[in-house]
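First comes one chain, alone, set out as structure tokens in the form predicted alone.
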Amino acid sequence: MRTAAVTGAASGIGRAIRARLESEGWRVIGVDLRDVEVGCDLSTERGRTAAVDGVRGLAGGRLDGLVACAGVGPQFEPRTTIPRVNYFGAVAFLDGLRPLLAAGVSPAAVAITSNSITAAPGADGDLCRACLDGDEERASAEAATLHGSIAYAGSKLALARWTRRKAPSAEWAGQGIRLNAVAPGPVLTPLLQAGLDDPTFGPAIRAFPVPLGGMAAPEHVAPVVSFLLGEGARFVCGSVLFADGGTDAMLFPDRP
């Protein structure tokens, strides 16, 4: 039976991610806050050691899969806690755990970001480049002067360009360990819905433009991690592959 560690199971996303797994046949290891293997806080170095600990205690040795889901949304207070768990909690668990990855049958794991990596106007500002310098003092108080929204966006585009910088790595193609990310649209999630929920998020979070139409459950995304973590994505390394209901192919037609 093949073995997974995916953060954030307790709800939303991560919880649809590991019920498909365990469908599937792999045996879970959930991080969360509550209700899992593993009860942490990401947002503390404190809480991403008890995160590696716990996990690495019940592992058996090694991992196959592994999946950093758990985040904050952009209406989330304080803002500082925005790239502490959304960068900084994803980064310490994936690399923290990439040694039983190293060890594991065929290993794989996947980063959680978003569609606001390139929606949103920003992103691609102070608070990205002091998550990548890996200085999370600096990149907590930049979130502090910024509108959730590009906090929130900036945090996961650093995580996206974390995992394109490493995925061709020795440490992680190199011990063949394939590393990719996912960046999904709207989601009917929890984070998702006290977002619809804020006066000021929820009517621009409803005029986003989904070519699909409507919002996806988090069981359209728990497919897609699920082929990154399988056999069927064995040469897929360092992708960043959108499940946004075509939102970003429309905006950014000519990207490739």
Ligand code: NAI
Given for the second form:
Amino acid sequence: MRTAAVTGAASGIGRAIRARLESEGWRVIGVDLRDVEVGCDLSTERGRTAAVDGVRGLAGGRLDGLVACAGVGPQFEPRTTIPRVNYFGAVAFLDGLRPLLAAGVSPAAVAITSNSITAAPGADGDLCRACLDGDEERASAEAATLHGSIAYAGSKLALARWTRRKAPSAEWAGQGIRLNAVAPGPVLTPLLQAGLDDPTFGPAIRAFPVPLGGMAAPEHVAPVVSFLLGEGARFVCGSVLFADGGTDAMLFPDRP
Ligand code: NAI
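Form predicted together with the ligand structure, per the form predicted alone context:
Every chain and every other molecule in the complex is listed next, the one we just looked at coming first.
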């Protein structure tokens, strides 16, 4: 039986990923604030250590899949927490458990980013750079000065770039581990609902152009992650796969 560890497994997209993987015969170790096998707070160093140690304790010496899905949305307060969870929590989880993946069968990891990495003007700024410099205090301080949507997009852009930089490296591809990212558009979850209910964010989210129309369900993203973890994606490495109803393609038809 293949074993995967999934952060954010208690809600929304992470919970759907867990259900999808379990339906395919995976054993899943859930990591989240509560209601999972490994309860921890990924916004803190201590919580990240607890996450890695907790998964290691349950994994039985090997992991075949890792999914960094836990995240907080643009409306989360304090905003200083946004990069702590979305970038530093995700990277610490993936890096910390990479050695166990190296012992797995056809191992793969997926980071959940967001299509705001291209759709949100201002994502490519100082917060993104501070994340990629590994400077958590600077990234958090920067987030406090930004609109939540820019802090969110910057943290997710950093995670996508981290994925692209690490995927071909000796530690990842060199060990036979495939690392990819998924960039969803709007997915109806508690995180998005909090945005829709917000008087500032709600109208902007509803006005967001989605060529396929509407919003996704978490169950529409889960199979994309399962594909990236599976044999069908054997040669997929360092990709950022947009599952966003066509928004990125509509906004940027000439990329790449
Ligand atoms: P959600 O709120 O339903 O689930 C997020 C999970 O992350 C929750 O279970 C929460 O407890 C966990 N989490 C938050 N902070 C944590 C912390 N400090 N330590 C441990 N766990 C923590 O949200 P959703 O929508 O399922 O989000 C999942 C991922 O998908 C997030 O990274 C989000 O940024 C991303 N995403 C979501 C989109 C959407 O429209 N819902 C669009 C694009 C990306």
